[in-house]
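Only one chain is shown below, in structure tokens, and it's the form predicted on its own.
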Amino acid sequence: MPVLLPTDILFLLMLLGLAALVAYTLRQEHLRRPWRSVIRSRSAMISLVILLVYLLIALLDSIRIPVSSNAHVNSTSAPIGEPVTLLDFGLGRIRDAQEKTYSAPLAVVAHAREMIRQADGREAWTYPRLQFGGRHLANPEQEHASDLIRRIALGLGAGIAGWALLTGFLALVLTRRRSDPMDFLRSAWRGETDLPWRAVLLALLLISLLAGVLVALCQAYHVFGTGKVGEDVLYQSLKSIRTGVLIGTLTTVATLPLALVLGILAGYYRGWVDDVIQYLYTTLNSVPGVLLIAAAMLVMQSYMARHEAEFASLATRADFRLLALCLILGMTSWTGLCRLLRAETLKLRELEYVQAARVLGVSQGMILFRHILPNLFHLVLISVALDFSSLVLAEAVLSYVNIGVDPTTESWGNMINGARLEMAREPVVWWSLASAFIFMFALVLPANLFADAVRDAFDPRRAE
């Protein structure tokens, strides 16, 4: 049976809530109309494809399966007895490909020289061969380049084949009521469809090619090199996706209830209720957010130290700290949305249909739920989409100053934090920082582009 930690449960519940929201949106014409504008945008659809890939990886890394104490699991990724995720099983080869220390991307020798005993008994100051990277090569100096080219070609071929299968399946699903799926594919490739399917198919092709090359290369090499303890950097980067996605999503879930309730109450009731809520978020904004987060994290660590029996498992300890960080970020980042919702509610409560409902004797709760809240949906959606990327970046900054996730948790922030000393080495170890930057950039940029499309579609001031 799968083992689900608290963050896993919350993440799965959030996905179910997202599916329910999509189903509700499909039944509401006033919500479908702006979403049509979003899905007609090429940049938004390409960004959505990339975001769904990240979401799938995070989902695979959130379903854990217990491993018996006799099973062999890499101690750097999952100690003996700790549950292992589906992503760990899929990445088992590079997860277990442990080296002694640093090695450059696609290298066959270590990054630093060592005193090596030769076959004839003499010792030489040279670069030792890696235990995993390129170990299948009998003569690395002559075979290395040709082997890389061969594997890249195989990866490109596998990527094209996978893309063809995925495209065919997509065409069958989308044209289940049509006579010939090939007509859809021809129309999509010519750009004759209402939706930008050609852009989606090209994005899927690029992702398939990249995935095929990475899979082909990681079978025999460390594609992004190895870290200080010899762990594969590509594995670290892929495992960090779940942390980044959860920070961006669960923090939003923690932010919304406070911002919605307090913002609507302050704008609708005004008077002393408005004064109290304004005093609350004004006081909270006057304290630097980093200090609040640091203080809350120290309190959380003190609690964990006093209740060590409850956190005997490394996975439980790291998961509790991740959940606490999401809640703390949510408690300190709700004020902006609350202020925005208060201002909009002040305007909505004076409109004719709200006043008519009040005169007809409709209860206050019904007015708030049926008339005020639905008309704030676009602001909530825009704010959530825009705040996601900033929350992902916030984790990197907090981990950099050692108040972020647990050090045993794979995250881009921890990778960047570890790269501080690596960049000062000679020769420079640059690939950990570069890998974290690439994966974070590939998540944050599509999130920003998709958020821009959502803002343009839902903002009434931008409506045509």
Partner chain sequence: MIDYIIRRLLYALPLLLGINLLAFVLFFVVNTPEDMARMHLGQKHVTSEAIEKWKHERGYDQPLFWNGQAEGAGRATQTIFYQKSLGLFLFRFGRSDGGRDIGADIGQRMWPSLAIAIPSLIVGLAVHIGFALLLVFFRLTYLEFWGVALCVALMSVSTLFYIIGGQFLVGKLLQLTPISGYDGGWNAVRFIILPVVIGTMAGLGSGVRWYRTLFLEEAEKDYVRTARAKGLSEARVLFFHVLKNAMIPILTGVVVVLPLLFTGSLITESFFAIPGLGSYTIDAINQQDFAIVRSMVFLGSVLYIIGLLLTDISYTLVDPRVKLS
The other form holds:
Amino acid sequence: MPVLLPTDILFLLMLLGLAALVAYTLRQEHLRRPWRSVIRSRSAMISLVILLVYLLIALLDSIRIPVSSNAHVNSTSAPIGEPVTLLDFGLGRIRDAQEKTYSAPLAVVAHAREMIRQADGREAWTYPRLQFGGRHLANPEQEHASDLIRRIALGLGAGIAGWALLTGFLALVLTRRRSDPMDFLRSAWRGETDLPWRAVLLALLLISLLAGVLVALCQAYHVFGTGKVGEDVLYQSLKSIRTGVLIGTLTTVATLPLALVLGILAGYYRGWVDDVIQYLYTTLNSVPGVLLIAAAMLVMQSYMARHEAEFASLATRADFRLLALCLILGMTSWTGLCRLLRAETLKLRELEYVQAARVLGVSQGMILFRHILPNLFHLVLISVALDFSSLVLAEAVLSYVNIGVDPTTESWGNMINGARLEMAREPVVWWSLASAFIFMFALVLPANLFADAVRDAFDPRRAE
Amino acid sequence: MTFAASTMETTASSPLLSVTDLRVAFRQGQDWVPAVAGVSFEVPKGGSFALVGESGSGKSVTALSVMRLLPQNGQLQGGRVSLNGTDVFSLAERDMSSIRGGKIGIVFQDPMTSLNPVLTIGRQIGETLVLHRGLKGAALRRRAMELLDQVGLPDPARHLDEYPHQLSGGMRQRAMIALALAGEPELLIADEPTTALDMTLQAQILELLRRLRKETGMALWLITHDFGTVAEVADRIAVMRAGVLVETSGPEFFDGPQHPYSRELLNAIPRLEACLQRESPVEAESAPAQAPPLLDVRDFRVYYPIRKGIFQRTVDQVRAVDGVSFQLERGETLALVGESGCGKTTLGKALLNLVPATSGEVRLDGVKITGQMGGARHEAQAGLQIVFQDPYSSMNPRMVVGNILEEGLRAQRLRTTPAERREKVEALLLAVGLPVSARGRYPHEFSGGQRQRLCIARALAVEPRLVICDEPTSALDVSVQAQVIRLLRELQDRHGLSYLFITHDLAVVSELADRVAVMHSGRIVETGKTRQVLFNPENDYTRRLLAALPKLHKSARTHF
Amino acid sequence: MIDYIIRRLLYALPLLLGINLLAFVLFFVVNTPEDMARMHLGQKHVTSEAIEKWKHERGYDQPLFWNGQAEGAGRATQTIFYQKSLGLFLFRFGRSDGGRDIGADIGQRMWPSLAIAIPSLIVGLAVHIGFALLLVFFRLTYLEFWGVALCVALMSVSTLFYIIGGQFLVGKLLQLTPISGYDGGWNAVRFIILPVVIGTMAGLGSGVRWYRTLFLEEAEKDYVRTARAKGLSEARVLFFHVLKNAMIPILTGVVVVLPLLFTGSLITESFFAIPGLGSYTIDAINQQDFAIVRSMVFLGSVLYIIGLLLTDISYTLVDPRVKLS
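Next up, the form predicted together with its partner chain, please; the one we just looked at was the form predicted on its own.
Now the full complex is given, and it begins with the chain already shown.
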């Protein structure tokens, strides 16, 4: 039986909700039209593929299974009894591959010299061999390069094979009962399909190749090196995906109902309802965001200190803090959407179709539900899409100020925070930062591009 | 002698502007959709030319292409424009600046959005004067003042230093014309210059354009959808439809256009005489005097508070509707006529409780509906429905037509089973002349006229006794307008409906109304039988409105 | 106009009261002085005497709202709410949990904050608007396409990377300026350059994109067509007509943040070791000094509300259409 943490449950629920929403939008003509223009855009489709890969990793990292006598999991990285996620399970090898301290990407020896007792009993001031990285090499000086090349070639081959399988599967699924899969692939290759399948397949190819190489290399090396206490940086970066995706999505989703209900009520009923709601969000909005988050996080920390018994395990404490961060971030960011929805509702309620409904005697609830709400949907969608990337970026900054996620939670913010002082070392330890940079950039850039496409398609002022 | 005569002839006949086979297309997604598909015409020096067409016919695009001011998604695809013998399309972009504003001035439809809101009128006119006339300092200011004076703006010195929003609509359009005149152009393009204005202002602006042409000797190219304005101003007329000219002709056009489309358009124009040929049902039947009128409005008032000061106390009130009383009999159509801002739309909405009324009493079929709240009010006014002006915003874009038409049935629990509702919806669609298959489609798939039919069907769904029509034809093209009016009349005959028809257009009134109430600054200034008000007005304001009506609407249709 | 300002000031009162209450509830009700004491003195092995002493030294040992034991007005005044929260309205910030005079600290530390924030704002504004105008001027060309693409890429990078990368490149590799630190007087200039440059770079992507949208929105309006129809050059249309209209939202957007410049930027100041209010706040957060955080929350809110008021007033100054009443 899976053992789930609160954020896991919320995340899974949210994904279910997302699936339901997709199913709903596909049945609504007015929503299908803008979506069609989104998926016709090449950059949006490539972005979507990358985002889905991230989402998949986050999903794998949110399903926890209790550990029994699993051979991969040793007690150094996870206390006994703590459940591990499917992702941990899959990454067991690099998860447990601990070194003593820093080592460069793909290295076989440590980053810093040490006194080492050699086989002949003499002590030497040299770079010690790593416990995991390149352990299988008997003679690293000669074999290292060729071993890397061999593994990269192997990885590329596996990547291509995996991609071919995936492409074939896709072609079969997409053309079922309609046409020949080969025809589909041919026209996709020539770029003649309605949707940009060529771009999608190329993106998939690139991702498969990368994944193939990473998998092949990480069997015997630390691909992105190791950190201060010898932890694998690639593993850290992959684990950080869940944190980033969670903060980017849960935060808006958690406070969406509030913004929606208050925004609509204020805009539709006006009068004192509007006054109260406006007062509420202006007050909250007046407090500078970071300060409000800082204050709330401080209070939350002291709450946790008081109820130490309830947060016995490290995992539940980190998880509670993550959830609290999402809610607090949400509390500071719902005001913008609320104001937007209020203004739009004010406009909508004066539109002639709403007035006609009132004249027909349609009840207020029905007017809100059938005439106002569906016409606000695009605003909600655009705002969720645009917020995602800024929230992922905000996590890093907040963690730097120590008001972000728990220091034990793997997150890009914590990685950067831990690595920034290492830039002053000689020689420079750059790989933690580089890894966090690459993984963040590869999430935020597609998210931005996709959000742009969504906005262009759904914003009535931009669409034709 | 012969030589001189021939040169005389060539100069006289060589046109100021000659457009040959102009083609323009707009990008829509991947495709190019033609907007102008081979248009040729000439504007003689000092002449006046009118390009007439319904919305979307490509007439404004033609003007913009001549000035090479097409929007970014538009593209010139061929043709030649020559101005005084210069090929406009072969000029460098740099050289266009002497043509734009210098040789050709242009006046756009909406003076509010066409003037830069953050620059004074003087500054905006001055910019042209500097560029094209090289004026500076005091001379520049003097000339700008002359121009404002020329377009009939009183107190030009003051208006020079004002911003566009400080002027009224009519004054703004005068300022816009002054701006176009500043470069002393040989050709003035007026693109729907009166469409955004009230009837009385329209007449003034047309008169102004005519006078300016006479005074300056420039040529005038008028672009409009309104034959009324054309007949007043133009020597030559071209009718445009779907990117091509169907007919070009002289003033004899109005005696009998050649092309069937022109004839159709001309026939569709509402005329004042229409009411003379109709017999009012109320008059004919002479309804029993005892029954209360269908709608009885007494001393109805709608005030908006003006709040001022620190505590936002109400210091004064805008009297949008200021003590209006009228009755409407069964089967009757009462037209409520007035210019924008007279309170007619507010009155209509307040009757339906869409806007809170300040005081007064309204009885529907003898039952008092004012003073009732919530559900009781809804029940009491269930027999009262409304059709709005804008066919684009009057239906929820997120709902299919079937659901839109069903909404009233559900709300008033009139037809309870889905089958019954479906049957009713289909009957309604047929009644307004639309196919049953419209049920499953979205509003955006219909044209403006079709949408207005759907709105009428929606109102009829709950079987009302009185429908308030708030400018239902104003946003429509002339030919569609006539169809909608015909439909309203048919429905009235079939269902015994009554209409309160709110409009600014006296000619439309004549086609439809039994009685007319003229509204001015929140009050009804004159009421009477349609023919009496239109042909024998007692009130000065009514007379002024009628005088402003273009002659075309007044001419009897003896030619057809 | 005066009426309007007075009305807005009156309207600000309930807002300030709300913020005051919010801060009070967060810091004293949800989170009691007892908790604060425990956090400071360590969770375990702490005697209740030590806690009481800690509370008494800082004046946290009084009732929250109502002191039943006191006499007369003291019932209301000898409370935490009166002494700790209401005093903020008069900018009496009191002493920090560490015993420092917060008011004096603020008065001293706002100057370095301003020294960084003002040049950052001005340089950033000029650079961002300049690039945005360039993109609009070259619209529908490859320059625009790649410019916008670059903007999206730039805004996908976390601020932290700009700072770390900038410090590494300019400060460490090229050794052009000091990596961090601050000095009084004219010496400060040396320390200001790097944060300002990095701040401008970090905001480049989103800034240029934002201003570009503003300009494009204006450029589609009817009066721009009129300006072109007058024969004006594209440059004149853009740099005079469009810019003048777009300056209204730009200016008012700037005015709202002006008062907040005093409080400085948390991230920049802490990375560059600027002794301003931003790093003051960060230190307070890290030391869990609730008194300072509470003061900064209130100060920030007051400044924001002043910013809102200034925005409304600035509208009347730059936009001829707006008349306040």
